[in-house]
Amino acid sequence: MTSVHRDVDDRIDFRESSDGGPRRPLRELSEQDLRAHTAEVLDRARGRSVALTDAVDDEDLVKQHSKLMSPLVWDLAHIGSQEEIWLVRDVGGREPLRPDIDDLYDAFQHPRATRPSLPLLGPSEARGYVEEVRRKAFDVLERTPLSGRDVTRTAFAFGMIAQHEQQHCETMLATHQLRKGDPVLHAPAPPPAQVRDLPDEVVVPAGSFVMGTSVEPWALDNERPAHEVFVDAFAIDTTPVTGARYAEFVDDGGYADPRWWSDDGWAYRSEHGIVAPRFWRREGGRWWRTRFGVYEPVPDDEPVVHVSYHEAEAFAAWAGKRLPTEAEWEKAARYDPATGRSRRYPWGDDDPTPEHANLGQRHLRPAPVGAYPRGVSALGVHQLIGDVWEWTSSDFRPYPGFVAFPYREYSEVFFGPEYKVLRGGSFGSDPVAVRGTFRNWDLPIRRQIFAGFRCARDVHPGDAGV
């Protein structure tokens, strides 16, 4: 097979689009400006989908690179199917284009492992389908009042679909990480560390803060409503755990010592013979990793990535700490002690720029810790947005007053102890799909996702900063 080599940003100017949004809040935009912004966000998502699928040939598009993932061509057509259902049919009230494929691209009807056996659209047909859907969706955007119904107010449904597509772009990026063969994605290195000698941790005093949101126009149902939460005093790592620090745990026999692992974690580690983060290999006296087809030494100063919840929990126990709760993570990210209010992002209310965080698949790797001093939270915590999703100790549960919207299957069916919450986004996430309130969730065994973590610990009266 001959692979097509293409830069990730061949089809899209990430520098122009990476700020993630308008300079003013969506609620303050005129309808004309809101339409223009929404079109730009949809275009950005499509540019990324095209880049990720055009980077390989048709043989690679239809291949299943891992039973954990769909063929890339399934993701592409699924993106179009969801856009057709919500924007063309529901919002626009138009005639269905391809009702015959609704079931094929229903993620709840067909698990990923079985999708290659389905009569899927081929690459050319899938591309043509998503292009036709997009033309009709843009016509709907132009003609639909962005008010009235909940799904059209402030262009919510369009924002939801843009987020959905970007989430699948991150999923497709994870598929690229799992594929074998020569590198086909290329991007510049992230910026170097700008600040060094950061403190190991930041103490967050006890007190209440407002968690979640009731006002963010494109926030999804599980982020709502805003509610007050009291959090005891705690300390949290200033930065995510790095590759060098995690290697200390591995080299100290952390994977061979059941003291650090939960029963479920130890059983999973033992059954699958896990001895290091996914894609790590010991060679020549040091650790190496495979990253999008490139074999390279594990960087000491980048956040560790591709670790499961179980691995993160075991490291925290070995380090004499624990994982933060979801409420602790959000307080560290959003709470401003000078004003007592919760910010949209760690740095304030402005949308992300390339100086704030490593987002948008601009670099295809985490940045070194200390690389984004403009993204620091009011409490002094760094790199809470971008780089790596961060595992928390919390189960995925609804907030008090939760209302499923616009459909139960987005969040409600996943609530429960089976899933753990991740926060903050990764280098593979787009700004439209990452906020200080955004909640991701996954099974605690997952390692193919771009996940890392930071640790926390309890503090008591008399400790420094309390």
Given for the second form:
Amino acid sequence: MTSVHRDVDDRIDFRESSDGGPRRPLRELSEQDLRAHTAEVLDRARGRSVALTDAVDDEDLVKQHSKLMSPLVWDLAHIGSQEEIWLVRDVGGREPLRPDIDDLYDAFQHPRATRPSLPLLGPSEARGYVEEVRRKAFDVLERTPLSGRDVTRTAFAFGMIAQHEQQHCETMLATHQLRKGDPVLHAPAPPPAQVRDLPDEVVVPAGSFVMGTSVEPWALDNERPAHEVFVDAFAIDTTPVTGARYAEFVDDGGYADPRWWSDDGWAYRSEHGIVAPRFWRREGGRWWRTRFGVYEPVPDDEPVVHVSYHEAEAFAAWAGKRLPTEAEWEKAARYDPATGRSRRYPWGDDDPTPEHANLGQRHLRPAPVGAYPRGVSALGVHQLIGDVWEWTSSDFRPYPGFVAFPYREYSEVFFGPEYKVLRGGSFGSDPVAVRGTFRNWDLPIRRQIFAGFRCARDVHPGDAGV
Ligand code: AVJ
Ligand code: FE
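Follow the form predicted alone with the form predicted in complex with ligand AVJ, if you could.
Zooming out: every chain and molecule, the one shown earlier first.
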């Protein structure tokens, strides 16, 4: 794969939205409309963090449910602390509210495992703090010109903080999944499959496409800039790998056969005695799982979730395939062969609606494959956005021309070989925090996140379909 950094066609074509009204790009909104939209997005994030923290009692809020996670009350105050730092102090130029707690909620000062022993704000203090910060942040939003400085142009910092809160809402949802006890979160089931008998794979011919973005106003630093990438011909699974298909791998002895595993993967599997996805259990001749406190059969046709990179890679080897690279994933999601453009989302440039993708914690599980025909990409690939994060084979690295913005600790300090990129968002991700260009990353051993995968393979000129 080669990548060229030069001026590329990176425009956005908005069409009519499904409800008839024009859906306009953020940068074309009046300041007043942009403020109203931004306030709505911030309100939606707050509604969710309040719901996730009100769902349990105070004892549960301050407790550590897993060594991998912070107490929920830490996430809540950390959300407020980041909002204070960026919106109140930096953008607003206001006096600090609680300079004394900056360090407690600095993720780099205290690893997750040590957070419960810190003198954290208690539940009611934390709730009061985030409310006070939000009042000030809304006041700043009212008064700040949304042009000029890079950090305020098109309300960037406000969008970044809304995404930050939603990212922590997904983290808090993962904490809920690790929590023991009766179910406290409830949501309707996702839609059933609408289309069946989809082809197994889609073949994508060799060629260049535009990866990343320079024009999406709320895209984060690691998604920038847009650059042209040549991708060899490949085939990619039409849908994520399902629970039934994954169970075939498990039942075929996949976890006991080092042929399918990398050295690191085999060592990790052996050391931790891993024999199936996290939260799976074999009972009465079939696989069961625990999902937000509910014990239920693993659904055959839902994408598998809670697998590590190592497990995804081993499955792919067993299946005679491999994981897609990040560029392959993004090309499958965004490239429109009819126009040669890269779209914002698989279905086009319009923001996601409930018809397009399973996002936003509307359903507390992935939807069956085939449930979102309206979310299909121009190339014919389904469910790239929503349902489950998808592991790619790529390390988390900067694009050519990367500039850290507005702070090195968002992305830059994580670049390198330790982290693998995940794409597409999950049922737990809010639409504001997922795009065709959005990049997530985690360690290859992690499986508490809502991650699954799909496979890819090389195809060669002369193979059928190329
Ligand atoms: C992009 C999901 C890897 O949760 O560690 C939250 C997002 N950065 N607070 C994370 C983030 C700072 C980040 N991920
Ligand atoms: Fe954070």
